[in-house]
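Coming up is one lone chain in structure tokens, specifically the form predicted on its own.
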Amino acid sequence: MPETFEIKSALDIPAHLVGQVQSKLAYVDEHIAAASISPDGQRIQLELTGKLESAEQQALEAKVQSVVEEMAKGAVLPKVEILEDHLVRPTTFDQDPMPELLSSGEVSEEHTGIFSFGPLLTRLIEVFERQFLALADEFGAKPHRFPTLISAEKLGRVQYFRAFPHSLTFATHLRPDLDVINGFSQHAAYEAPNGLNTAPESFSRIQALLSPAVCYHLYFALADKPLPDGKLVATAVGNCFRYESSNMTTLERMWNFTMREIIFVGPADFVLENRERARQYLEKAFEHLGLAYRVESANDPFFVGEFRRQAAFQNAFQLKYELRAQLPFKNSTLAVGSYNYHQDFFGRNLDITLPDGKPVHTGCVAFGLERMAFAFLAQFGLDPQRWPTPVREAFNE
């Protein structure tokens, strides 16, 4: 049976990190099922999966005030910048749409964070993607397919180990061994909740993971030798994994999403500029569609090690800006979009040069296409006879 445990924090939690170390906390041990933290940012809420002993207790109490102390301590209140604000625009629905989208059969859960979706939400997701791709037809962004699987060796010349070890998802297979092979092929069966009862060293060791973005395979597409015009612009989609643990309780959260991006590589002037041209198209693009949403700067979800020091970096060059829509039935937003500046961290850690010798500049913008259809039903429900006229219309095309 699930068990409560309150927890006093060592540190009043400011505001403005709550929901970021709320998030922390689905990491912190597998006996937390949920997470929650008071608005003052003194008392802790653990939903726990069963009851612990009491030098558990002791040991996941310690766990959580480091989670705190580590991103709480010393944090200064960023300053967060406005491009857009329009979340007063009219929406026509205040409910949760995950209950009908789940009893309607819209949305299917194979697994925790894991959907599939009927026949409205994909139409209403190639509404958005359409607007995408008008986007990049803008730029000329010349049209990229990439793999699901991505290169360990890779990912790691680019630090992310380091900065989001949390959401990895590892790709591995049986090791080649007629034994090994034959044992898993009679006896593998899955058992809930543990999952495959398959020994670990059965499997090999791992080369490659899911992919977490799109926009890295361009990346290590160009590595190593310099980018033959100094300029480039590239679109494309693609499946992206990022491990949430208990926070995948809804499609805010998804294990498994898709993602369009357009990606920009050249000078940093070429890559700002375009960064900002994207923007602007786009926001003309969503008041035709009645979007409800602010841009607003942010900052990537950097495991809690590195989490102020990144943090701090990415608001003080405002490296990046996030579209949050509106989401009327929690009075709170989602992040939909982003608009990313990464200066010469991927021209430098792989080897990627302009003519003059010198790292490229990267950036992206970034859409998650079933946050998109999500927070538009948030605003407007599952009858396209109440949407918008431009998405009634083009949902029907």
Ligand code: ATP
The other form holds:
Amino acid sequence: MPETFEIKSALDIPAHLVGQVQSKLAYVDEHIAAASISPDGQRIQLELTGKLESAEQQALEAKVQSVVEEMAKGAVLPKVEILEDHLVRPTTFDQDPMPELLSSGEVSEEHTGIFSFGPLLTRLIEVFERQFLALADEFGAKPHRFPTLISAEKLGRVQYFRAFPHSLTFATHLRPDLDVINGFSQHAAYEAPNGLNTAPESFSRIQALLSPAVCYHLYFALADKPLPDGKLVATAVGNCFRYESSNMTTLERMWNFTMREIIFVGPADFVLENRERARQYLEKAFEHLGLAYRVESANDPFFVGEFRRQAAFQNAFQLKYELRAQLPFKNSTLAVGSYNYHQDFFGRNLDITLPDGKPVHTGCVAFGLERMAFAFLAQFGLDPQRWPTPVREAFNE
Ligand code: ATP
Ligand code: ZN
Ligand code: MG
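Rather than the form predicted on its own that you just supplied, could I have the structure of the form predicted in complex with the named molecule?
Complete assembly follows, chain above in first position.
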């Protein structure tokens, strides 16, 4: 039996923040195995990893209340703009696809949040990739390949550590020291559930992380110089890493996933017009695929201290829209892609300039390939006979 612990929230969490606060509770204390907030926003149910002393319990409760307060106190209702509503498209399946994906061996979980895929998912993802590549072609986007590691120095320059500290994944290596390396080779062992038994001092200081997004690499490559021709459209697919803590239970939230991005760099109107053109293009493509979804304003998952200000800013300037696919089995939606506008944030922080010397503006269209496949299977099941014809045909090509 897991230990449970219920907290009466010091303030009512408004409905539009329940999901966002709930996902942050996974980062509040290592004793929290799962957290849920009652729909009225008044009660917080925690599942704990074990029994706590009363002092520990009080400390945990204080942390939970401070998160609620920082994220929800004085929050104003965001203006939710719905750009497309295709949620009622006919679908053919209403079960959670995860059990069958696991039992058939189509998905295997190598470790929490780390999944391998078999031929069905691999080929289905290729079908979606072809759609995104056709979109990229439409814009004459130049193809790029980016590394899986990302520079700590450059992420610092774009204030990533302040905005998203909770989901970072760090890359390290043993210090180049004979004694350290020999000691490791003789004694290293994985001790469940804690991990490798190696002392932290054996590892070098962090110079690199595992990349949390694709488009950052393009901005880093363009840094500290004028942008040739003053505008650019690029595309790339890459591995992305976000530590989603105890929220990583299915393909909905993975530690390691892949993202396809189409990236626009140039003057503000160029970026905004292209972001809108991409959305209109994909609206047709998704109609063809039969996916049930809607596109609505959203915000990035900023950490607690930055959340209120940054989310309000994104909302006020309509910087982010998410394409949220219907998940019939849980009667909710899941973001499979986003349309983002960063204004001149990267241009300013990385000193990328237009011919007139002003900083460039940037934007991107970003799709999570595993989530695309997961949402599609949640709507149409694992049997291609029940899929919309264009998808089945493209799948069999
Ligand atoms: P969410 O709000 O669901 O956490 P996000 O707003 O952080 O997503 P973006 O930063 O817009 O997502 O990333 C673009 C896309 O990458 C998402 O729409 C989603 O498809 C995918 N993605 C993001 N995080 C994950 C994850 N942990 N596992 C799988 N796919 C993800
Ligand atoms: Zn991006
Ligand atoms: Mg989001």
